[in-house]
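A single chain, nothing else alongside it, follows as structure tokens in the form predicted on its own.
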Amino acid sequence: MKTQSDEKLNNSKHTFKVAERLSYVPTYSFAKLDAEKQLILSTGLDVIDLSLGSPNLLSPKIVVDECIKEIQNPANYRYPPFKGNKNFKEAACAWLKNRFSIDINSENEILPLTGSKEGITHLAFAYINPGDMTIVPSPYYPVHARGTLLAGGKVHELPLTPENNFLPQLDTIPQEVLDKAKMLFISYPNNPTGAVCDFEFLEKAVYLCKKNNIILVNDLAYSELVFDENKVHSIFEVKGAKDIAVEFHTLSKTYSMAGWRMAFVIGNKDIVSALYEVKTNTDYGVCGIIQSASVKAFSIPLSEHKKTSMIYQERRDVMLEKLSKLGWNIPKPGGAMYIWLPIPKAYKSGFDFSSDLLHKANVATIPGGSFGTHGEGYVRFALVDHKERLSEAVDRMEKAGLTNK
């Protein structure tokens, strides 16, 4: 028989206070727009979705076939080794040797990850104490800053502007910031700007971090998406980089395997080991089926990467040509898979322009403020649809009066 006390308990409402660390992380402004996008899609309207950098190209058939085969292997039903499968690590190191002429020890200088985002976040938990600082060029891929914020650290944003070709001016970092900093992020080809850097910049970054005892983190997610005559280098082509650096690689863009969640980190064995310590307490490693399938990806000739890169370069050129007719004349991105578009003067924020693109033209983008303080005043278009659809997106903008004239 229920008592009055039981009835009161059943009707009571419970609230729980979330951890303070979540208050340090800004809410994605894109989340609201994404909800509105879903609402528009539910009405049956056609939205050209250029928001997330999720490739629409197919994963290589050789990779898919290997995955299907490995599903039948009972060994893959068990937990994978914490440090990754030997065949994956050796294949990744061989690919790195072939691509960049660098030597990575497959025993202690490489660690498979369930995507770079996971590894970058866990790296912050391995090294950032409350109050510690990370230097992050801004605009940035959000996790470069948010891993540090979740760990209780602080972020110093280093401005990337058209005037500096979206390259951080390393010699402008105040010494008091360098004294407090534990990590410095760089990432070229760059998300969201599409900028590229030269080898001399990498040398300067290594020198700065060695001089100030800072961990250098090179996020090389777009190493194979480079356009025109630009070249991409591994940080480990720089002499002495392994003393202070780690580098993140992912199969998401290179092999159109974003949904597979396969990446790896290489470099300084002590830093890799610290990341490993965090991961052993949070997960069991990458699915063995995906690791075996990824070995097949590494066997694909490097010339195939150039073919993929040319697809994105053609998409870039189609969109820039059409945007120029609407009043935008911006430098060609040297790599990655994005158009970083300044908003028209009539708009106060990237969010407002992105909202109009969605509601008036049915084109989904991400407002620049989602990428840090210095991303405001821009929107990002991801080149993740066929060139005909990209062309149509700009036509829709023109029809809706969303121009820069």
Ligand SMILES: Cc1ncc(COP(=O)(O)O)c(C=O)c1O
Contents of the next structure:
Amino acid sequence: MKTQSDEKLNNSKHTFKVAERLSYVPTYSFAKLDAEKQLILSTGLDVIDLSLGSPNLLSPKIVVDECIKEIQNPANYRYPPFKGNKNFKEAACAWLKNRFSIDINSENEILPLTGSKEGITHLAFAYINPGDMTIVPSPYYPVHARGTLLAGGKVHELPLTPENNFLPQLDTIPQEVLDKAKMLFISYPNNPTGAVCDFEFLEKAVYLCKKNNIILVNDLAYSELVFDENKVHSIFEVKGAKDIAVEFHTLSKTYSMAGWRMAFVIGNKDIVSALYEVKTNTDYGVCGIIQSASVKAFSIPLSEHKKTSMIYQERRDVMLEKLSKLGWNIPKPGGAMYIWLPIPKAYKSGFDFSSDLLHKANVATIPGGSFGTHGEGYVRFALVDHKERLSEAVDRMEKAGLTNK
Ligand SMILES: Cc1ncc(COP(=O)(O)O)c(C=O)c1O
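Since the structure above is the form predicted on its own, I would like to see how the form predicted together with the ligand looks, so please show that one next.
Below is the whole assembly, all chains and molecules, this chain first.
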């Protein structure tokens, strides 16, 4: 039987104060524009969505077929092994050997992840205490900074500018920052700038981190999306890198499998093990069906990656050519899947330009400020639609008077 006080409880209002750590990570300015994009879509208008770096190509058929097969395997209905499936880890290590000629021990130098995003954030929880510092080139893939911020740490941003080819000037980092820093992030081909780095840059980063006892985190999300004659190296091609480095790989971009959530980290076994330690407290690892299906992806010849890169390269060229007619003459990005566009002089912020692109041209982009302090003054276009649609996006900009003239 209900008492009078139960009735009162049924109608009571509650508010719960969220943890302070959520205030360390401000809401993406993009979130506001995303809500506005949804509103426009709900009216039936056609938005060309170049906001998220979510590939529009199909995942490989052999992966999809294997997934359908594996979903009928009862072994996959139980929890997968915490440390990942042997078949996945061995196939990934064989792929790395084939692609970069590096030796990764499949027993203790690799860990499957539910996406690099998850792994990168959890890595910060393994190493960052409140007040600790991480060095992050800026503009950055937001998670490089946000993992540290959520863990209560501080981020030292290294400016990436066109003058330095969007490469951080490692020799200008103040010694007091190096003394405090626990991690340094690098990521080339780069999101959002599209820049690439050479092998010498990787050597410098390894040297700096060894000298200052800093964990080097190389995010190689776009290792297979590289244009023209550019080459991408693994950090583990640098001698001694395993003493201090880990490297994140994902199937999201290479195999257009962003929705499958499949990635892995490789490298220093103590760092991999610390990340594993955090993850044993938060998840049970990647779904076995996805791991087994992903093994098939590694059997795809490397020459296929060149074909995928060519698709993005063509998209890049179509867009840059048309943008040049609107007054933008920018250097060609060497890899990844983005156009990093300076905003016209008449605009005060990337947000304002992005907002006009959405409302006046129905083209969705991300304002540069979402990628860190040094991203302000730019907007990012993701090349995630067919070249005809990218071409139409620039036509719409012209029609709406959104030019750089
Ligand atoms: C540099 C970089 N790292 C990681 C990711 C996310 O990878 P995943 O889909 O494996 O979480 C992205 C996504 O855009 C990215 O740009």
